[in-house]
Amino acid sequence: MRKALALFFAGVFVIAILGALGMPRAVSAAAINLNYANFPPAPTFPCVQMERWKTEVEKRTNGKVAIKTFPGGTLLDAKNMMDGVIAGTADIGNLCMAYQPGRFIVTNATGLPLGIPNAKVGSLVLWDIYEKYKPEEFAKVKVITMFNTAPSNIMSKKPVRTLDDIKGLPLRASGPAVDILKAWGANPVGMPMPETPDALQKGVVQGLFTALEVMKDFKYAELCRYVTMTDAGMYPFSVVMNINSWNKLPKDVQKVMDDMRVEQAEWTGVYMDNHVNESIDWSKKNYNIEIIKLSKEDKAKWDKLLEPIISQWIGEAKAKGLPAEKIIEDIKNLTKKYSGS
């Protein structure tokens, strides 16, 4: 008994001495804990890309980093995302820049109706525009990645085949889509996406204008049996990190995240494009929706009506001292580059 007690106290003494000498103690495998806020529901593509990024960072840092994700606005909502990350409410946040057109002028230019064909091209164009111009509005954060949605199209309860069909038609829209619908003579109605199914059932709106993944994700194919392909306008997103949280990271962890910036943009674009195609196929199979494609001549007429939107952006950007025409030219040239044309 005495021998056991002696060994016990000897062990305590050795541990105390080691501690006093500053010897390293065992640390948890995930010593760095980060929070990542997002505003859409978990199954939607911005949250799918969030979970993919989290998984890859944790894997590539060998468990050195643990990231807790907060979808559905449970930590920060869409309106407060940027300022919440700057304030440190979340370490990382995903925001839709299109929801704040006056704040993110340069990057939001990629959401203009400039003929970007898909989300992959749009995401790579967006990243290059950010890298070239480094807009001042991102000076207080670390930009982790950026990506674009697929182009917006009309989903409606009745067919829209001509400009006459869309005149006065109440369609749910948000951000830059509002101006596009106005240019075509529609009646854009602003409302949160979760309220749209009820508004469709009650006849408050007759459809919506956004990327087509929602036909499956929100089951809009049940109510909107017609899709008119306009491919006009996108919603640019960015993922940003609190600058203090970034500066505290070890260099090797920073490198892992930096190395993923373009990769994550492209991955998200490809995922979005594939998901849109899946949504269309699902909608055709389950609800026999009709895809309406405008003739080349009609598409040119629809696009012509959108030119004042681009001109207005140029005027506003120039008033802010930005090289507006050059930015538009860069977007068009990058679109050709990444489209392979």
Ligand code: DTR
The other form holds:
Amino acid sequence: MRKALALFFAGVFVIAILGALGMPRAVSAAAINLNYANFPPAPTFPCVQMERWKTEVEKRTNGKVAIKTFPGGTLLDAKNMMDGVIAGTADIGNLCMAYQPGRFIVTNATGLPLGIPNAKVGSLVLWDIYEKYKPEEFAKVKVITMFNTAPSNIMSKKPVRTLDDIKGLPLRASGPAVDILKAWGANPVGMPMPETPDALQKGVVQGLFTALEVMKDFKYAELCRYVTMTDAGMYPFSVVMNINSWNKLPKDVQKVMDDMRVEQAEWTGVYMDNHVNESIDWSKKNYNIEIIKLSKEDKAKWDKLLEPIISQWIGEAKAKGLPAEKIIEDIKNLTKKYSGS
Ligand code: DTR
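Moving on from the form predicted on its own, kindly provide the form predicted in complex with D-tryptophan as a structure.
To see the whole picture, the full complex is given below, headed by that same chain.
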């Protein structure tokens, strides 16, 4: 009897241990589990593209790979994304390269005001620039994809119709877009997107300068009832994977991910462009926002003020030993190629 009881408890013990050991794997039946970190809230476009990539990879690897996504900076925030992925805090991370202009000089050139018309073209151009120049800042990671936002426009609490209206106006931007606002005489305040709602609410800034899909996704239309169409400059993003996590993947899984690099860039660009239109319609309908279009003469004047930004970038890139003029020429030619003009 005692022996039977001992055996019973031993059995329960073994089952409990096995259960505990099995726990982490029980989360997913997949053989390979990857974590994917992202910095903005779940409904925003960087996270929408993340969920699309996750779903497609899981499907195309027939469930061999499971990806756990962490939106909203819960695993890594905007500024720690690249280093966090290199250190292995996350297997995969999505970062806005514009937040670190000095670190991603080559790829951020696609964010300069060079007249790229939309996010689809911007994303394809960015990918080709990355592929051609393979900047050394990506040597420690595997690049999963890259994409660009739609061109940037001014969203503000007060109407901005002229250069006089923008003079001294505190507007939020980040990275190269800060220089654009400066050139127009605004008082730019640099901060990543997740800090912006609070700054707008508290009146630290009177508006922001970025792609217009945020009018809906962050409900900025509620506070910013005016949009001035400038279509100048974009914010380049990349998705990177820890190099050890990548090297551990079987060849067939690597192939699925490699085959998706350009596809994902284009998908995200197209999603972004469509979503900007939805966001404008939504903002008009719900908050009766006014879209301010600059006259042709004024637009030319505003654009002219941005020219020194390109020369400044060329000077800085050259000082770093980069073929700066060639990079700008490539961006212009690729823009023509992908715009079909
Ligand atoms: N434009 C950059 C990037 C950006 C545009 N839309 C979103 C949404 C969520 C996060 C970042 C972005 C910026 O203004 O920060």
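Model, not experiment: these values are computed from the prediction. C-alpha atoms forming the largest set that superposes within 1.5 Å between two forms make up the rigid core. Numbering follows the first chain given and starts at 1.
Is it true that Val205 shifts between these two forms by 2 Å or more at the Cα, once the core is aligned?
Yes, shifts by 2 Å or more.
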